[in-house]
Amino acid sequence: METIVFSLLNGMIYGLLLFMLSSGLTLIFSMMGILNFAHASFYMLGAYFAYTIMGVTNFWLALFLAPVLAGGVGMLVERWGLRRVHVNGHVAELLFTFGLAYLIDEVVRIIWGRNAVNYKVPEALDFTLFTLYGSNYPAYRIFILFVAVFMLVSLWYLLKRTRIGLIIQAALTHPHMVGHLGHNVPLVFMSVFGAGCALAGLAGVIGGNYFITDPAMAVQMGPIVFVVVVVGGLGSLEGAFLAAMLIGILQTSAVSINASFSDIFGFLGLTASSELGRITVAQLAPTLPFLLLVLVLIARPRGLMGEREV
């Protein structure tokens, strides 16, 4: 029971962090049709911006300023980069964002170095919130939960229940009509791209000290973000949330299972080869999200909650 409870708790926290990171990519794709390969790089920028700001002020100011700075960089990228290559089609956009990811990685290495920085959990949140089964549970993980839930509710309300959300969605399908009504459509697109990058930056502020802040963090989180978005359904915010929670709980639970394939096959009355029998479920945990991706693409290519375009 202890293993189950902690696996669910940690899996839920990890899933919410994945959703915070993937929601920005989902927002950009659903509103603009751009699959941003550099999205995880803005996650990294958020962590490094927060680390730098914390060295001058405090974590709470960094929690606000770092996503704003990451969003500002994203707006500049859209205005002076993506907007110019957009006329050449989606392939040009993908190549542009792919090169942008490498550019941001090199800039981070030049400014902050190649080693991990000492970005720690703030002292105000570095304490035990409760004790369960004799183990202490840190307050910072619950803080991640509240931030992620607040972001989810705010984003849903903004897009579904406000005039700004209606303008954003209308600008995607009928940009000329929205322009004739007096709205600045290019500014809307630039703001959406900046907001998506800011959400990635917010995930970096929260996750940078939860994991580790180093130049490899974008490469480590980038593939899993695309898994979440594709499994949930391209452009579906609800699907991204469902997929993030599923992958978070699945991967975290698998890490705590030390049973080997010999044990599993023996329980089923089968025999496994010596090479396969030595492999444990915990060793396969990092590959489970990608296995889920393959299965979803085979059985349901549009994702869990995606809608296939006609």
Second form
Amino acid sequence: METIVFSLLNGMIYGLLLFMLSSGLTLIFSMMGILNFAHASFYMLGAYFAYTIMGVTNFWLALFLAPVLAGGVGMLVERWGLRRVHVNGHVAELLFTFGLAYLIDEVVRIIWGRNAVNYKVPEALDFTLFTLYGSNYPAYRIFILFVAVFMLVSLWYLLKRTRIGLIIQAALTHPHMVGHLGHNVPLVFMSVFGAGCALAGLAGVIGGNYFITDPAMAVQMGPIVFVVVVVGGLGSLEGAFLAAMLIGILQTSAVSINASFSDIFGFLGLTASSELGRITVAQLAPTLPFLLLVLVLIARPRGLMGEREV
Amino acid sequence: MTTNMTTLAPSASEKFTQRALPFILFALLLIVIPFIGVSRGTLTLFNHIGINIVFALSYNMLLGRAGLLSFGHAVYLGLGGYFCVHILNWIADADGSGFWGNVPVFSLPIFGFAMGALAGAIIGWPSCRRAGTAFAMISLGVAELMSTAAFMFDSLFGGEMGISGDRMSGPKFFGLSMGPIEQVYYFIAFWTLVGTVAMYAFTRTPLGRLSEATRDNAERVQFIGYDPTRVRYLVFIFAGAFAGMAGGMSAVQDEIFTPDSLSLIPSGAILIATYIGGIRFFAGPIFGAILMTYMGSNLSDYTAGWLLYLGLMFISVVLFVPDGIAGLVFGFWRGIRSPGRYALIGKWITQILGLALVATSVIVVVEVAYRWSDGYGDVFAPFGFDLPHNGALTWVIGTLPLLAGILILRRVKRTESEA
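Having seen the form predicted on its own, could you give me the form predicted in complex with the partner chain?
What follows is the whole complex; the chain from before opens it.
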């Protein structure tokens, strides 16, 4: 029971972080057809920006400024990079962001060094919120939960209930028509790209000190975010949410299960001394998202909630 | 109007100069290299170049020909290579008896080829049902899955240490013991040539042609009665097979494979090499493989920032030279023989000047930044100039040539589009 509750709570937080990352990716994808390979790099930038800003001022300013900065970098990238390669097709765009991920990785190494930086949870949030089954539950995790949920609700409100959201949604499906109606579609694209990167940056601000802030964080997070987006169905926000929660909870619970294959499949005659029998579920955790990806794509090629074959 | 098809078809001499001659020259070059007195280290570099040529060409079967962007092509090289390292050990264990005892190490790339094809056939079946972005993401997922799963099966993949073998075991083939590096060079050269010719021949087959048609317009391919999914799947198997062959060559050269060889890093490297070389030309990946392997082994001795240079180069190619090195080389060759060659040469000289200015600034900024980041107090001092990170001269050299170079390049581009 104890394990289940903790796994669910932590899995939900991890899932929400994943969703913050993948929501930006999904928005960008459904609008421009670009799968931004460098998306996780903006997550990393968010964390590093927050670390630097926090060193000068405080965490709350960093919480606001770091995503804005990450979004600004994203807008510059869209304006001066992606828009140029757009004429060469989607593969060129994907390759451009792929190269960008390399560049951002190296630049981060130059500026902040090769080792992890000491980006800590702010003192105001560094206390035990409640005690559950005798274990202390840190307040910062609940803070992440609140930030993520707040962000999601505002995103939903912005997209579904405001005029800006209306234009964005229209530009998703009928960019030419929206352009003819007098809206600046390239500006909309640039803003959406920036907003997506800002969301990734925000995830970095609150995730960077929850996990660890080092130059490898983008490479670790990137593939999982892609899995979320593809499993959820390319271009579907609801699907991305489902997939993010599913993977978050799945991976977090798997880590806490110490049973090995021989314990589970012992009735099939699998012994603990065999190589296959020695593998524990916890060991399997890093492969689970990718296993899920392959399984989902075999059974349902358009993903959980995807409407179109991409 | 009737067109006489025989006059449109290339003449026998054209066929020879375009199709046979380059390969004959390539073969001669491969044979001559060891005679010009190169060191052991250089031969090892040439061996790695040969492996990467086959690998990059196999990758271009997917990216350039079939239009399939894969982020996990190293999986097939890795699986083929692992299989071959195991075979090396089986050959050593068999000690001259049984089936494995009679297999010469020279033939290993054939086994790598078979393993790569098998892996391509298994993994390709779910992945090739989709093209475009979804295919790219699936290949990424498969690569991650394989490289993380490889750490669980130590008897197959050897854990962190990997699996190693000994290439000197087994029967000799034409008197080659595979011990000295020269013999390994001839082994690699032979298989590089075989792979290159075979992959060129593949582009001439109906399947090779269909793969290009599927890239350009899958719907029309369907209209004329072919199944694009099937075409992609078959091409995928061949691409995997040739990657496995490169793996077999690599197993003999390096005698070791680690789970990292299945990961995203080598896959990304070959993607970059192929694209920089030029995906629209058959020879493109060859140029890319030569340049990238050379840079990878030599540039890292000169500068800590070689990955950054690589990334900058890749992005510049994507942005400004989508045809890659091959596009430049063939464009130069065409231009130098055209009537307007003098105007073109003038344009090229201006462009090279602009590029050199940009490169100067970029190199100064990158080198100074790396030294500042290291914190050892090193000062970047090219040709005796001291360029500390807080010196005024550093900032002048870091910005002015960059701006001047960009202005020159833009000007060339503008006059080009006006003309």
